[in-house]
Amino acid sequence: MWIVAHYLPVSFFSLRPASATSSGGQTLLVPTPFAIKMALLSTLIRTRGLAEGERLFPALRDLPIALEPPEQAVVIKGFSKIRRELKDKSNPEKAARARLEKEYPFQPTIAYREYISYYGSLRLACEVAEGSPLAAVLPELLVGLNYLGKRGGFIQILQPPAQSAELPAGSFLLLTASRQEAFPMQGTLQVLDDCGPKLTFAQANIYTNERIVLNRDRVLRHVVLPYQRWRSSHSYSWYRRLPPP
């Protein structure tokens, strides 16, 4: 059974790839399965408590997810001024300069950033098996989901989630497919991260010292998105969604 939720993005979206550094990196065009599952887990813990989040985490981790992205996406490119922790604190000259400028223990620098302005709504579909403990909880979580990607990428649900035996018609793309599927040749290839089958709740908890190992606990999926770049310049890239095959 598929549970489908319909959202309207109401602010800029941004989510850097798993391989990006803190000072640069292009944004992904859509939220990754890992980001969506962590947002659902956050909603679950906020609404039902930590113990319930830990109990339902394995079902969330293995949740199949499909996405129908908005009709258009405009990537806005630019540089932002940020503060980064002073790397060489043992250097007395640099530390003294940072203290003089009242920046210590940070130093000012710039970072390349990209933000996406979507045009149109998006649909998120999650497949739950019969008897799954998530079946009764997931509609509530989808209603409570209010951001995707980095915090500040707010979305607004447009109507109560609907249930369907099959994936609804449209431009849905299965983000968690276990095998290669047909894809549009004009599409855009992106690498999206997802939860590995052995990822534990303790590893997903950022307040523990458990490490997440890439390609084991956090796997990478090569996905061709139904987006074609329409126009671009040094300051923006405009993508349009391809029609359903």
Contents of the next structure:
Amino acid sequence: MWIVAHYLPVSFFSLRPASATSSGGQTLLVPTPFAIKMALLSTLIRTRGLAEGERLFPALRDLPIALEPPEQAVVIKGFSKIRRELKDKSNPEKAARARLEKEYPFQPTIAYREYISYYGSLRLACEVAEGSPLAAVLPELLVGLNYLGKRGGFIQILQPPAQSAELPAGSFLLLTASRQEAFPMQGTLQVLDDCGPKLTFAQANIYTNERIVLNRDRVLRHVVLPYQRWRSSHSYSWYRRLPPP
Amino acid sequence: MANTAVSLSIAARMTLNMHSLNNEGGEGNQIQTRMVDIVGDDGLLHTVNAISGDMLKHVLMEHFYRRAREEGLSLCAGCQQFDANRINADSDFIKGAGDTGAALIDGLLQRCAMDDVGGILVTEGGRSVPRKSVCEFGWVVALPERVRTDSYFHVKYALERGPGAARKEESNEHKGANLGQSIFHRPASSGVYAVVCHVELSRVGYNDIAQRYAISAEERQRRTRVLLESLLYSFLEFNGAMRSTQLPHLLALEGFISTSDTATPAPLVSPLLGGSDEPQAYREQAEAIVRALNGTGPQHVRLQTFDTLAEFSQQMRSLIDSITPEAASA
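Having seen the form predicted alone, please provide the structure of the form predicted together with its partner chain.
Every component of the complex follows; first up is the chain already shown.
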């Protein structure tokens, strides 16, 4: 059974890929399965408490997710002022000077940032088995999602999620497919992260010291998105969604 | 009348004239204002002026800082100096901070209202403990076809002219004094802008690690009140760059305020929706969403519209005087 939620993008979306550095961060064109699952987990903990979050985490981790991205996406490129941790904090002289300048432990600098302005709505579909403990909770979690990626990247659900036996018609793309499926040649390849099958709740919890090992606990999926680059300049790249095959 | 809320959202169209609140940098003597490329409601690409969400967050925190001091809210040593490093600059706190993340966040919430509301990442001592901000802002983006950006010529006029002055100027140039006459170009934009923000009222004073409140209900109420007042002031006094000579003219403000008393987030719709042709479309969409979310059951999600700055101020005042922050989880 698929639970399908329909959202309207409200503000600019931004999500840096796993390989990005703090000073030069390109954005991915769509939210990754990892980001979506962590957003759902955050909503779950906020609404039903930590114990329920831990109980339902394995089902959430293994959740198959399909996405119908918005019709158009414009990547906005620019520079922003940020605060970055002082590089040589252990040097007492440097640290003392930074304290005097109110620049300890974070100092001001600039960084390259990309944001996406979407046109059109997006749909998220999650597949749950009839007896899954998530089946009753997931609609409530999808209603509770109000941003994806970087904070301030708001989305707004249009109505309570619908249920259907099959994935609805449209331009849905299965983000969590275990093997490569047919893809449009004009599409855009992106590397999206997802939860590995052995990822534990303690590792997903950002407040513990448990480490996440890349390619084991967090796996990278090569996905061809149905987006074709239409126009581009130094300040933007404009993508349009390809028609369904 | 008591009025409980878990979250609050504001979406508005704001008419700002002759402002230069957010600039991206300078090239030579030209200041580059912030421009973004978006697809408008007509499905076409437009380049429009914008103000980043970081800027709005800074504006809010500046107002919060002033109000917190007036109200005698607890502030850490860093925030008392309006230091952007916040509690990281409070060496006494950092030295005595708890061993666990939960204990550290408890201490942070009890010590400082600004770190509570604005958030911070504590990295000292090999840690990485985040406090997520309670308020979130999207980019302020101008409506395509409803904005103009231009560059204006300015001169810094030097009184002394002639060969003697030129020689003096030349010798001063070497010292970097910059005393001579110079020309420069400054941008100014006028238009209708879309603003969106969301406040998680239930998280004021809430320890996300321990999943409980670290401060009393009275203190949460005080902080919530100051936060909402600061949010109101952020619209009344829109801080930003170049205000000493280009204070913006705020001509109009219309939009909606939504609240929710459950975990369903207070709805938010971009005021860019509808473009120039359908100026009410975003409010109609928001009203339809509220009806769909509430259904025929209890009205947990509420929405009120405003058409003027005065109406917005009255509605915010009424919320400030009546609202009680609720907890999201059981």
